[in-house]
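Only one chain is included here, represented as structure tokens and corresponding to the form predicted on its own.
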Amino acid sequence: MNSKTGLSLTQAPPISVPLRFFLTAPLFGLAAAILFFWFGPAAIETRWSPVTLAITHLLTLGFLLMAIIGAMMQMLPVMVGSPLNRPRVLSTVVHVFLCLGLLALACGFLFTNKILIIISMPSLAAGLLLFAGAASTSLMRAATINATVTGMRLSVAALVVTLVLALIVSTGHAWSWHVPKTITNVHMTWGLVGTVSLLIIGVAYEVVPMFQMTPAYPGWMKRRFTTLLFIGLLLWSALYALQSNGSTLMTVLADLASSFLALWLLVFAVITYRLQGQRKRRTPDVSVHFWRTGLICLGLCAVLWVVSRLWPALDNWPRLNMLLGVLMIVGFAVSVINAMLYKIAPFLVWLHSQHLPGSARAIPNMN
């Protein structure tokens, strides 16, 4: 344990686990952006577009699942203090049914063949259940119960809901059932709002006062502010279902729930860039004007939703859902992962060179 990060040093992985993750989520985050130039405005006219669902899903399951499974696979047993069992069998595993489901998926969706569709469910579902119980053993076996591992624990259980809806909503594709559009909003925001960013918030109690000097976040903050925002998701959801009957005041209070978690997001993206804005290191760090530009767009994106509630002419314009998941998306989540990677990847190298023969004479430093 290194008293002055409070990081478990010896307990880290080798650099195999975290890094086939980070080196293939780019990848996939290269192939959205491919098809994105490909088919041009396309690609942005509607959420339901085959190559709109292909891009979404290489973009969150890809890019941001594929970096948050890596980071959460060398944060388990550093940060947490709490190794994982058998690391390199289980990211292996992990990986490759991720990968090979994950490109079923998307060449289903881009190419309408249902039968693609069908064979990525069960290679996804095996390396995100996987993935899911191995990480809430671990988080169960935690000896301190913080708020960086209350965040984990409820994003753990967020990816677990959305994987469960995700299998409902594909069933429908690859069988023509009719699934309602309520079912796939739910899968999207217990994806978004549930699993990427209960997880950002929590990693973030302790990477940005670490890794950039800022402030400690408030201490309110760290004891409820990730599990009220699981139980608006949970409440959500719940009054969201109850309001496709038609009924009016459910619809007013589903607009009510979705205000809060929408506005509980707000105040961490306002909080979060007053801290940053406190950083005791003022030199020029790339990480940081990611983390700014995420927390921006964060930020639009929740005043957009909360507008967009109380203005009908808002609400009913056709481009407002897209919007929102492009700020979401690639303005706040991609973002912010990338500030992570920019400092995660260097630190693990670096790691990895002091047990290196003749590294001694030359580890470059952490730039």
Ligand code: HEM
Second form
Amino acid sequence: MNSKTGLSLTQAPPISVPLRFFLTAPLFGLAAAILFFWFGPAAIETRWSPVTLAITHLLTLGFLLMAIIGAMMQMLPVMVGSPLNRPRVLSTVVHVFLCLGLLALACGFLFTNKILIIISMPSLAAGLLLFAGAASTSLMRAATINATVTGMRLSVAALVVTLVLALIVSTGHAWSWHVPKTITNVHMTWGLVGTVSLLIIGVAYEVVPMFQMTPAYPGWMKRRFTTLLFIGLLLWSALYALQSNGSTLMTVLADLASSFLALWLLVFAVITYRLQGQRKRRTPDVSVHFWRTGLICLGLCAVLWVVSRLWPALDNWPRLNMLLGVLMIVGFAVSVINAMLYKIAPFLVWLHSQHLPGSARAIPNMN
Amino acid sequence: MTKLINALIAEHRACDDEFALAEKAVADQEWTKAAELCRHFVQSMECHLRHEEEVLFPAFEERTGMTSGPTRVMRMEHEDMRQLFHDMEESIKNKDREGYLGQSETLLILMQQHNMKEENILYPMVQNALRADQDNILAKIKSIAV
Ligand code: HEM
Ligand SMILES: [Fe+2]
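Coords for the form predicted together with the named molecule, given the form predicted on its own:
Time for the whole complex; same chain goes first.
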């Protein structure tokens, strides 16, 4: 540890730190799948059914965010050079709060139980804020400020916005008063386009060229892309909130802003897809397939959104929102996060076994 | 100083290219070609590791007095990589395709996370510490070739 800068190049944190998140993420994913098959089509008939809300959060908080948090705890030392403080305590506490909070939230939705919703709020808030605080501290001390660090910083900021809005919409479920759906839409956009996409994009800048051996992302993209996406989110949120007064001008402007966000994500999908087409490593790679499936879904989702802004018939189609949500959450985010887990988890186990005292050096390899 | 850093980063990328070529040959079971490409790859890697271990790290350690810090971790990771080079060469001797591909997958991740640390963290530190000496160090590095 270099005490002056707080930099450290020590090996990654103890394996239990990220691994607990990587092991619970698939369990929550599985829980979402079980609910889906149990309730069948009813699970995706309308956005607002209790099952849909439970499944959504098992996937977003349980699978995506769990994996993202684990990956950040693992990657901050490697990519940024400043590990989280006291990783063992931090990861235990964050993990416990998140698991309890999410179970309460999911069951609260499922059984329409107000007490459980009320329990979930402080628990999720504590877990997410602790993580956000620790990650920000680490990101402030970053040795180099590159596009990945910027993406991660913005993603953590978006997580806090998502959480604040989540607490507001949760009060609606907890005390049965009416919270405008506008807030829910802003909440989920900050979650999916903010937290999740900003992180994936920031990490992609490093991970895609290095691990898949593609050419680097273009310089203009690394410099401005995530910042513009974040500014676009702020702008859209303001316009969208004003639109609820019924002003046509605001509606047009909000549609323009959301189309910009969608097209911006489409640009990311197209560029990444093309880079992967040029990869030097020609051996088949499952994680590349996950990535490409995810990018196609992201592209479809973006195109569908923009077309629905221009074409009222599509906008009025009752299944549109569900389709967009499935493309974005399952098609894009779950696929890409899977691709990352598929690489990181076996490597961690390998690294760990490699450095066990007294272990033989002839270590089983990763495949 | 960027001249020196860029030269080292270019070495990382050049080694990546050779890694991919060797892996492809093994996947296609072209064993003679694979043996040669793998040897090239290992030689280039070895040359790069020596640039760091024999020139860059000692200069950095001398300037900053940090002998047990970042450079020690990098040296340890170099040893892990050398172990995998050895295993991969054995696999080629035994014409063990699956064995090699497993080892190369592991090496790729080890090597890239290592490079990431160097490029994002260590090299910027070196850049600050050794600003005045860069031409000198670059010349010494050039004198160690494959
Ligand atoms: C990154 C994290 C999150 C993401 C991606 C996310 C995503 C979503 C999405 C997509 C919806 C809409 C569901 C639908 O239309 O069926 C939603 C609604 C909701 N979320 Fe989240 N969410 C996140 C975090 C949270 C947290 C931490 C809480 C609770 C503390 C929460 C509470 C809610 C509630 C109560 C609703 C329903 C609002 C309503 O009935 O209008 N969310 N969220
Ligand atoms: Fe290196």
